[in-house]
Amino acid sequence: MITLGTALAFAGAAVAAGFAGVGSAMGVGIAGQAGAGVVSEDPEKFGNVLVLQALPGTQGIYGLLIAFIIVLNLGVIDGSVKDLTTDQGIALFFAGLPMAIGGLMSGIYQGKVAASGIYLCAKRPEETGKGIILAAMVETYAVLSLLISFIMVNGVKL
């Protein structure tokens, strides 16, 4: 039987990966819908559209990274899961929240900006790079979320 602290730590990992993954899925979906419309009119633009559509997918990767770090710190890989105190579990749960919330929100909004970049690509293919830059600006906040979650996870003494 696992302790409440260990369960809370697992919940922190699940929240980080789950919420960031949902943000990525929504963002990639939003951009994909725009991309399908553009490619249906001009299949030659698929390469540019694909780059813009893929950008919101990184938040899910960042959330998964934080979840892996939490789970690895718990000893899951070698089969000896640590019994954490409630305080340690709460700390790891809260350490996953910046990535969860930052990944969810930035994934969705990056998808919206990427969709706008895809529309830009449709009308002015030579300006696709500007659409990529605009979408990449939203990525900054996902990276900041990743950084603070990483620092917080590593600050918990197990």
Second form
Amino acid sequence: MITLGTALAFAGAAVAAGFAGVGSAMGVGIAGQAGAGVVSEDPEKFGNVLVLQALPGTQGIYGLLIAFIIVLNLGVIDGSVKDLTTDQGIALFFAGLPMAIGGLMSGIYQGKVAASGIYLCAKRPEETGKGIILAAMVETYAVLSLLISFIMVNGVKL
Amino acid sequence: MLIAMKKATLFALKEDRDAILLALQKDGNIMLISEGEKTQTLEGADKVGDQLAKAKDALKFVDLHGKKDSMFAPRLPVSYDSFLRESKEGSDLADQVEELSGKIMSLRNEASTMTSQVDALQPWIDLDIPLEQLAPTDSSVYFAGYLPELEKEAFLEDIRELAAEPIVLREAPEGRAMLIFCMKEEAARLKHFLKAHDFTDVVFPKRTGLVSEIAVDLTEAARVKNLRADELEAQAKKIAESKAELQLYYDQLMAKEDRLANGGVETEKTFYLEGWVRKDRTVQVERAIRSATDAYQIEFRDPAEGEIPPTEMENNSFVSPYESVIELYSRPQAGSIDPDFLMAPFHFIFFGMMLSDAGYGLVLTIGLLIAMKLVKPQGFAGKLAMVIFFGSISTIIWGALFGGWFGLELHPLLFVPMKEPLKMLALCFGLGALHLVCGMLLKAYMLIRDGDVVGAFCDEFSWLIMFAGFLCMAFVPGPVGKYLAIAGAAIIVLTGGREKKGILGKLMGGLLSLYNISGYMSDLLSYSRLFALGLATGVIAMVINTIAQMLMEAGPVGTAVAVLVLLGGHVFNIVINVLGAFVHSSRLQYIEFFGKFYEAGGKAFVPLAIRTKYMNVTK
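Would you mind giving the form predicted together with the partner chain, to go alongside the form predicted alone above?
Following is the full complex, with the preceding chain placed first.
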């Protein structure tokens, strides 16, 4: 038997990994489309383009990270799932939310900035570094989401 | 440290110009500048441009047909003397390649035109009248073309009353291929019907014989042309073997183009050049010119008012790689400050904290050592590689402090950040505060250097007093901290609006500048990324290990897969997190640190020198 609390904790892990993953998938997708166009003109820029495309990929990793810690704390990995009270479950669900929302939106927008950075790299390859920094500015907020989600998950004592 | 520049002005004879430019290029210490429109490019510069474009095309073509160079191939060495002799072989090769690629292209084009003609003839393949016989006679005319499939029935019905004979052939994308004969006197009426049913005319190729025969002939001809093109491509492969010669030629042309780009201002017999030289290299420049000619006059002077010299940084070998981090952003303006010496230690610390896995650090250190031995990256790439190399050493240190070894926890020397997040955050903010204070002190230094002591005290030290007060409030018992903080805030409010007019404006300005504290707060919070990125590396490594462990429980096959997962997973984690660590530790410099004092916008110092893409010229 799995308690409602445990199920809610699962939901927290699910939204964190799922939505942040969607954000990254969309971001990497947007950047990748722009990248393919640039590479078709100049295959030598593939290295620079790949770095820019990879940038929005981190949200998915952060989401997985939060989900993993929740699941680890629940005891899923070592095979004995703990029974959580409903309150504990709700707390863990909320703990997953910042990463879910922050990861989803920042992934998409970072992808857009990365795509623009790829165009920048097409026109002025020597300025690629600035394109990377501009895209990394967006990532700040995914990092902050990750941090608060982590602290919240850590705060729920099971 | 920023290097001071001198402006050089050189007068010499036109007949010596080539020799002088060559000597200056070999020396590589003067950056020629063009004085507006008076400066002219030298004779032959256009020609070199054309040759360069041709050599570039040739190299592209050769790359396409020959084998690819390995990414780690070292540059071929070539002596300076042989670099000076323009490669005749390379120039011939470029010509050959141009001719060859032209031929191949036109053969392929012709072949594809023929193939598309064959495709267009397909609907008419059943026509049993040779094309040359298809012509109007005394009494009849014909129409050939396509009729939309939907119109076919109605059209055939309509022309039944005419003295016309339709031959219906195969279907094509444009419609049904159709040939209609009719008596001359009926032609006008038939035309009317044709138009009403959207008939489109077709133009047959000017050829003789049955369509089916023509199609076979064309296919054969296309095949022959393609074969010929294949043969030529095989020849191209042979040429590709002497690619090095082409590369040498290309590099020689590049050097020549650089040399010819700036001829200065000239009279009938003499010319005059201007350029920037490092203060400590004037002797070398003069020596280089003297080696070319005796008839010259050169003068070095300090930059005049309004002249902005280019920016050149020089640092010791530990700090100089970090110049690449600055170059990624923007060079400091001439006359401001080169923050490398302060930025380097922080970049070093931050990079290591964000990766914070001693195992990864070891892998990176060894990997980079080997890679740098093999490739010997130069210039910007070399500096960047060194930054990451230093960073990986820092990673080993931080990894050992935090007890992270390939995602496993082993003897933390300090504490484990995941278990004590608050302690870790405090460490991040502490380092961040130190970083910010360094930035503010640099600004204060710059202000004092420029004579604005009041500004340094009111805008920088006032904040530092306030922050010191906050610090004391947290750690020192008693009211000292509170008074310090209030004193700092009072200075800010009282002096923040000193530029404004009127007592009210001054007061408002002072209060508003106190509001800047939110800016400092958000700067400080930004350093929490040090923890978050370290967390990301550690937990992902843990995830990889956990998956591998689960696989290993599934028997020998699982163990084999687990090894792959461990290898692939950790390599992926290293790559993605090195990227993250570099980008974010640079960002902390650019936004939080540079934001306090940096004056960007310096132009790079790019002296006339031998710059090659493929060769390594040994002097």
